[in-house]
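Okay, so here's just one chain, in structure tokens, the form predicted on its own.
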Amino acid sequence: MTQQTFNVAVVGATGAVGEQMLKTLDRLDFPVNELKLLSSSRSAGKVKTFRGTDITIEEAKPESFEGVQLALFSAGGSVSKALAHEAVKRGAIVVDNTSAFRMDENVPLVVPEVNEHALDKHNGIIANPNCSTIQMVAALEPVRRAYGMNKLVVSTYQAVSGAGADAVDEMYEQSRQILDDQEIDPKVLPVSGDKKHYQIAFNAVPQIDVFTDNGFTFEEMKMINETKKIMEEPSMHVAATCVRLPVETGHSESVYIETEQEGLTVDKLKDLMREAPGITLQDDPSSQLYPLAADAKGKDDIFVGRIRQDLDNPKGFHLWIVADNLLKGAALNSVQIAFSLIQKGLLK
């Protein structure tokens, strides 16, 4: 039987995540019939090669989506808000990798290993969660299903690539300047549009995105609200502190959880990780085996280690979770959603 193929558009094709989307579509042999590469007018006219064919990048406009069945968006929230509904009007299903629709009650927010069933209720747009949220909920969902979860506290140590190419360039430039004993002039991090900018090289910056009125940053509130939505646990206690480190790629997270039920042990938790799809357990303190951001770069899996039972609470456990923020945290999860749509017969 001939395999069904699909007309696909990638919006934001020249960005870091867009490029990873193209590589992931190719690497996972996604059934592409015709591929459109869409971007801003600045990038229109550039050429990219996909499966041996040169494709000219076009400016993203409403009419660009005629005949498109699947549109992968990663060009910023304003672009998604302007064009996602236009793509849906023309018959496409949109998988959006921005924050534009994540908390919209009519838009499913999906990590396939956690809540693939939510795709059944889509109205044309599916949201890809925040990169730091994806790796955490995918690792914790097996525990929540087996033992319930009352409380989740996470501190993230996030890579600079999550802030874009300019931030990565600034990190390397600052590193050279500091090593050469030169003055530095930060312009990008923690937030390019905020009032102050700080050194990222040889530093840790406890701000990702701008602050909200409650003292948490938008990044922290994304993690809190998205976790509750994805896990369908609106009453779970969730708190987050998000920190930017001078690491190019790979988010790391220190996570504390409290289960509803008794009986979970470190060995049982490790068994849950071994059996979970897309999870690699790296946990042997005797040989200093634990997940590292440098090792996770370029890999699809989420890596879990440093699993400990809390010393004061038998229902409390500590974990260290690491993943490539451009892959499972963005491009890979989007493509996995697309495969799920095919498997469910929702992409036609």
Given for the second form:
Number of protein chains: 2
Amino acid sequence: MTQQTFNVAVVGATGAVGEQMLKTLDRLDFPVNELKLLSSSRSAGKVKTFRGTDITIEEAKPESFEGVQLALFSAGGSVSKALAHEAVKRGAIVVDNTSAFRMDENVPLVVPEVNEHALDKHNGIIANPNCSTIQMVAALEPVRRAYGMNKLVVSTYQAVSGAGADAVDEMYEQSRQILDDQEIDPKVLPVSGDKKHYQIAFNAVPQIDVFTDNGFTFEEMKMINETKKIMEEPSMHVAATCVRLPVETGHSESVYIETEQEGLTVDKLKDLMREAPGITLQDDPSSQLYPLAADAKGKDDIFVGRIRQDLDNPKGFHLWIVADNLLKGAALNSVQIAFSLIQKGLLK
Amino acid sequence: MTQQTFNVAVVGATGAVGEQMLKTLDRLDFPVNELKLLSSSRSAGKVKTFRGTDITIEEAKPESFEGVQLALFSAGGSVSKALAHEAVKRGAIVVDNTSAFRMDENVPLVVPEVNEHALDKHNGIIANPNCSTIQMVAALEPVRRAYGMNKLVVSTYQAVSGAGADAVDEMYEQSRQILDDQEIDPKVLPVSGDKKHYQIAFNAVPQIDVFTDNGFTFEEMKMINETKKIMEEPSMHVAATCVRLPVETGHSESVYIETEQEGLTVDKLKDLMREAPGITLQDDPSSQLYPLAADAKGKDDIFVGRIRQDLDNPKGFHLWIVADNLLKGAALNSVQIAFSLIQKGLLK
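Alternate state requested, the form predicted in complex with a further copy of the same chain (shown: the form predicted on its own):
Starting with the chain above, the whole complex follows.
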């Protein structure tokens, strides 16, 4: 039996996530027939190698998607808004790693371990959730399924690579300037497009993405709204505070949950994590074992530890959830969605 | 009228907090008559200058406290356990900045803005709370007084100077090694006395102090128990997750609270912060104004921002609280306690 292969386009091939997308397609043996690399006109003409073949990056245009079966978008919301429907019109299924369509009720928002079934109702576009949402819902879904979930309060410790390669460069350059007692000149973080920029090296900045009218940032609103949509729990209490740290790659999250039903214990929660796909339990206080961002970098799994039962509420539990924000938080989850589409016979 | 002055002893004069203690006594014009600097035998013989006078550090012994009226301890729990009662026996009032007596029911645990009245029942020793507790309870007490408080869930972003000068050195040295692609060799953090040590530079480490049997760290248990004691709310739901970051000085806290009564709004909460002693409100999303650890270093005040009403629970509020952990978190609060003692006529 010959395995079916697919014509794939990667839109935003030169970005931090696009880079990981190519690596992930390769190392997970995704059945690629022809690979098209698309980008803005600025990066067009550059050459990338995939499985030994040099591929010249082309400027993304509506016609670029002729003959494409799967289009993986990670070139920013405006590119997705301009071109995703064009790709669908030409017969492609789009997996979009921007926030452009995530809350569109006609677009499934998918973490395969959580809501693979949502793919069945797709209309051509499938949204990949925000990095900080993915790792949290993937770790918590087994708990929600078994015991229900009434409340989820998260405080994040997010890495700068989520803000792009420029942010990583700024963090390292600024760190060196501070170590050398030089002046610093923040230009990228916390949000490159916002008015003010602040020191990220040796600091903790409670702003990721711009502010919305209610005082929450867009990043916080993404976590809140996406979690409810993916878990299909519109009335669950979800709250988030998102903070940028001087960490290159690897988002950490301090999560407090309250289950609906009684009966969950730390041991049972650990068992749920051991059995969950894509989760590695790292939890042994006696040997100081807990997840660390610096260790999660480059790994596919989501790492969970510091599991504690709340001391005042027996239905309350605390967890520390860490994952590589460029992999499970972005490229890996997109490629996993594509595999799910194949398995379900939805990618043709 | 001549101002009364006092014979003061600083125990642990060479530590990071002791250093700030001397500076704070000086710049707040504390009425010092004679100042004794005490330490372990290791540091005895060193000389420090206070208000233009050289003072030779002496080894702390029971007899050292003869004639001392106020003894400020910050030399570690074992020193306080060995010598605080000896100081009291000789007529001194002890303000202890270690965890030795904090949960002792005969010892007031005091943040003057919150529970100055607790000083009235002192038996010679007054405990200064943990750094991460002080800034949180001082900011939240005005809310608790006005609207009651049922729930408090905090995730911390704590600076390395809380772990001492060696930890600060390790963070900076390790940062440079990583920037220079050199091997690192963690020896101090997260807890110098614990078995394993981890990278702190460009990382987030969810361990401060050693683990207790329930899976919480001692730091987390301090925040939980001390908050209930200081606020005199033994049945309030309090939970904490404490995380160490590559920040030199300045603890940040992401705090979620639920009030007992209805009616609190973001505007009212901001007004409470504006009126509160020792609090500076830094909260304007439209101009990206929020507290930052790097800016709080060297400042006496507690900075509060990112105030949001929860989107699912109208009695729920989120805050971001930042303070210098060596000042309000330690030395400043100790000296403020001493001033309160004078004002109440308790220091004689």
